[in-house]
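Next up: a single chain in structure tokens, the form predicted alone.
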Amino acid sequence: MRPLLDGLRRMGRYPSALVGLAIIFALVGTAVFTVVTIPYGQALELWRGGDVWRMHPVNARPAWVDRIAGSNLPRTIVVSSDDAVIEEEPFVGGNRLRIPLEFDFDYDGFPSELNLFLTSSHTEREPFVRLTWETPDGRELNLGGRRPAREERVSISQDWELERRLGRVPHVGLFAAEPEGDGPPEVIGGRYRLVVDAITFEADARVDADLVVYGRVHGLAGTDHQRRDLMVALLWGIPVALAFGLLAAVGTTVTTLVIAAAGVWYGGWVDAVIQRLTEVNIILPMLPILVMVGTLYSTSIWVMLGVVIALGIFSAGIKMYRAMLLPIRESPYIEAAKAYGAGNARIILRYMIPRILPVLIPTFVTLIPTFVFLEASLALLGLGDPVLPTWGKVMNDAQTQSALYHGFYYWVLSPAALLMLTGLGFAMLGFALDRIFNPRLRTM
């Protein structure tokens, strides 16, 4: 092992190492970071979307891409009524509810949704409530009456009736000024009221309301075209990302190593079975392969671990260990081992491979983005993991959404980004390890 310590010592001196071993392990400790902080069941949940996500805005760009373009556009605003100063008028058999959801407004752009969100507590008679906009010009605008079920959602931005009243979309037409000629509407900036007038018919009964006015931005990495929040999906993909990549690595570069090995020592019908297999191996095209196993079979990433695993086995670096193994086979310390009685398995296993694994880890640490890279494109392919949020099925997302085509960048570029830092650190130290342990290129 000494060449092997020597060696990592030397590494400080190629500065390619330093860089390549910190995005390591900014990469590592993020991945550990995540895992604790959004555990795989909480990950799952959150990938699943749904109402989990319902505060969110659809396709909304990141925050930091609007702060470098100098602009200002909307956040998310969220009103709840537990915030509120809620006037209540009791009467016989009822009561009545005034909630007030008061929210300012200082942004340059209109919201791109509008969602009020009702729960009542009722038991029989569902209450009546009434809605009344009010805008910082003093304008009132009756938005009509419902009476809701339990837990309602009140689509204002949906309401046909009030778009056409408006002229426009309503969650333009609610935070325009009063149109002049045809030009452009322009956005009022102050205080607005959202007045929420319940009447229950049961004397215990509540009305509760949250109103959630959608930005156009959101978080580090924004959301997706179900209001997901990208930054789960960014997050827990690197330690599935390194764990694919450094699973698939070690096991085809250990179970390939000791194979190659074994052949080397027995010869005989055990190489040339080994060397056939290989030749046979070699030629299977491995994509296409698991492209037919994840389309009959199962997506699951753990099953194509495994089959890229036994594939990789039989690989053409069984031909090259084979060729560094036959002069170590030949050399005076394995005679001497063998004569000293040690047995076949300990000659393998306590000999002849440690030799070689000095010049072998620059390839192994190579190997591992490779997998990474090749876990992407199946799920860019629509054969990732449903379950899993990994940086390829963003990518797929964004690909069947048709991200690029209206303009969000960001979908995309972000799992990309993340990809070729990968690719970067591991390239940068596999490169450094191999001119300190290979003969042939070593400097010093």
Second form
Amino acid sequence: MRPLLDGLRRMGRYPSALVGLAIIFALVGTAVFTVVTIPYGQALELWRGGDVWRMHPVNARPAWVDRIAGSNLPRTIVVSSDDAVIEEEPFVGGNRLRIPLEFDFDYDGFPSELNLFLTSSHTEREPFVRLTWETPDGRELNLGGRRPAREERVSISQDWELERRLGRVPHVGLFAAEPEGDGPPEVIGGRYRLVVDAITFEADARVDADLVVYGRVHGLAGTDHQRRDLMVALLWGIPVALAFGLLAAVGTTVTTLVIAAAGVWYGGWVDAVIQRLTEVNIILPMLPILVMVGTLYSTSIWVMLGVVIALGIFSAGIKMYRAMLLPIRESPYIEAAKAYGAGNARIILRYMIPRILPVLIPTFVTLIPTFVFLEASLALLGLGDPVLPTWGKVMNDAQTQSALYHGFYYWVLSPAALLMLTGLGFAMLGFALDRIFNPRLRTM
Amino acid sequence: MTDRDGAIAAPARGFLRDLRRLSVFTVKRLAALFLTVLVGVYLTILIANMGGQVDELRMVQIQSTVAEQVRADPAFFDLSAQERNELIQRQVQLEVDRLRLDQPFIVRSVDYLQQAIRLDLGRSEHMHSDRGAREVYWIIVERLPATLLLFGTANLLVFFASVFIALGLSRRYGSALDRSVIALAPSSAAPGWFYGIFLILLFAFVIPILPAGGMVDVPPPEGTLAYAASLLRHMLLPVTAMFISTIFISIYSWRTFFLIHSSEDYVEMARAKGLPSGLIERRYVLRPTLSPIITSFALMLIGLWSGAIILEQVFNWPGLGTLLFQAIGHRDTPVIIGTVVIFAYLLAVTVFLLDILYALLDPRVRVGTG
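Take the protein just shown as the form predicted alone and give its structure as the form predicted together with its partner chain.
To see the whole picture, the full complex is given below, headed by that same chain.
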């Protein structure tokens, strides 16, 4: 253990090691924070998508990108009837409601979508609802009337009739100045109002309305094609990537090392069998076999982890460790251990392996990013875990939705940047450790 | 010792002896590798069959072939639907007996192994080759040249570039250039496809000067020269991606290696004799270290085969990797298994070629002591 501690103390002299360590600590800290704030079950629930995200825009870019670019694209505005001053006019057998949904719109661009969510508490007869749109320059547009069910989503953006009337997509037309000529539509800033006039036919029935003006930017990470906030996947990708990388690295290096040591210690046919198995394993193509397992059995990340470890047991590393362990077997202290009657297992685990552990640590650290990227690779092939949000799956989604072609660069770049950061963190630490623990490198 | 003296005295005889030893070595290695492939493919079959997939596949294939035969045969045209179905059932049963599908898996797995070794990879379920063949063998063979072209080019480029740059850096050890290249080594933690995405983003979308994917323009240009030019343009980005992802780590490891070896006593001795540094590098540093260089090159190649799959998919390169990706999409099991077998073969061939190269470079093999 002495050389280990010494080595760790020497690490302070390598700036790259410190930077790497800082990155790793930051990642681990964020991972812990993520797992605590968004528990596992909740993360899966969120990532499954669906109604949870109905108030989020589709493919909105991160807000900070917009800030850096110097533009002022709209954010999502939600106007709820709970905050509005509702005029009520009861009559016999019903109620007349006037819900003004007001909001200020001072952005450079048009919203990406416009939806109204209506909830009605009627028991038998649906209320009647009429919608009127008021622009800051005093125009009034009738958006038609309807009889909503208990839960109704009014997709104003997909109102073809309205689109024909406006000559433009509603979420552009409703925010644009009166068209003059063929020029591009111009957005009008100011106070907009959607007035919901509802007549209920039951005395105690209520109508609630939520107007959602979907923005073009969202949060720190943006959203994807299913309106999901990418932040969930980016954050949850950290613990998943770290766990996968770490477990795979531990699983493969430890087993490989023990097997190599056992082969060297026992020699004879044990060694021969281990050598031959290693040769077989070298020609077994890792990724295609993972792909095969993924298609035939399960794409669960834990199954993949198991296969990665199983294929990694007899990896090429065995040859390297063997070369290092062979001289150790002949050393006097092993002889001494044999003389006092130490068993085989004790000699292998307590005397042989600890000797080459320092050399192993750099390899181990540099192995972690390999497995992190392996997980991303599998996800990119469409063999990502079916339920867990991971970076690779985000990139896979982006790829299948042609994100680069459509200009949604953030969708590819943010998971890629995190992957790179993880890779760099471990690689920098690993390379520095390599110089610390490999004496031949240190003297140079 | 006598052998070596003999070799000096009679070069022609020495050459013949070398050749004989080399061929013995080659045959031995071939036999060993063949056994290795045998075991490897057998393991693949076991993995693929754990869910009974291969059996199901064969049943489906037999049924479809038999049904096709019966329908196409004019002799059976006047049979009623029921009679025809019974006939098909009987034929299927015969085929099952013939192929011993009712026997335990252990017995049949040997059959599968034999077929796979003969590259009889069966018929695909949905996919077909560009020429319309349904044999997995032809589907794969059609894609092989594209993969070999791309990865051959990139690997050779990386190999030679890194060895020469590393030699240069080990000479100027500690200089600013040396330090910056070494500082860049951790960038190799990311695989080629990762850089590929950035390259595509930069050179195909932000500054659209290179194609985002594919192998040649659509439609393929007429004339060999125009075709080659188009191919080159399409190869540029994937090759660059692979180059970036591996070059710094290879330079780093070669440099370390050369530094260790250039501090050996015999190199110091040569320096003390006042030999020119070029000669020292060639004869005293490079020559004895060539075999480990080759070994590490082999390991790098083996690692790159796997990376090939994703890189090809990202660049839409019509090679084995894209094929595997498409096969996943179609859930076309015979193609997937076939690709795994072919990859195993490719790895074995890589190992074999490098073994031979190793033997040519390592005098111990030639004189029969290695």
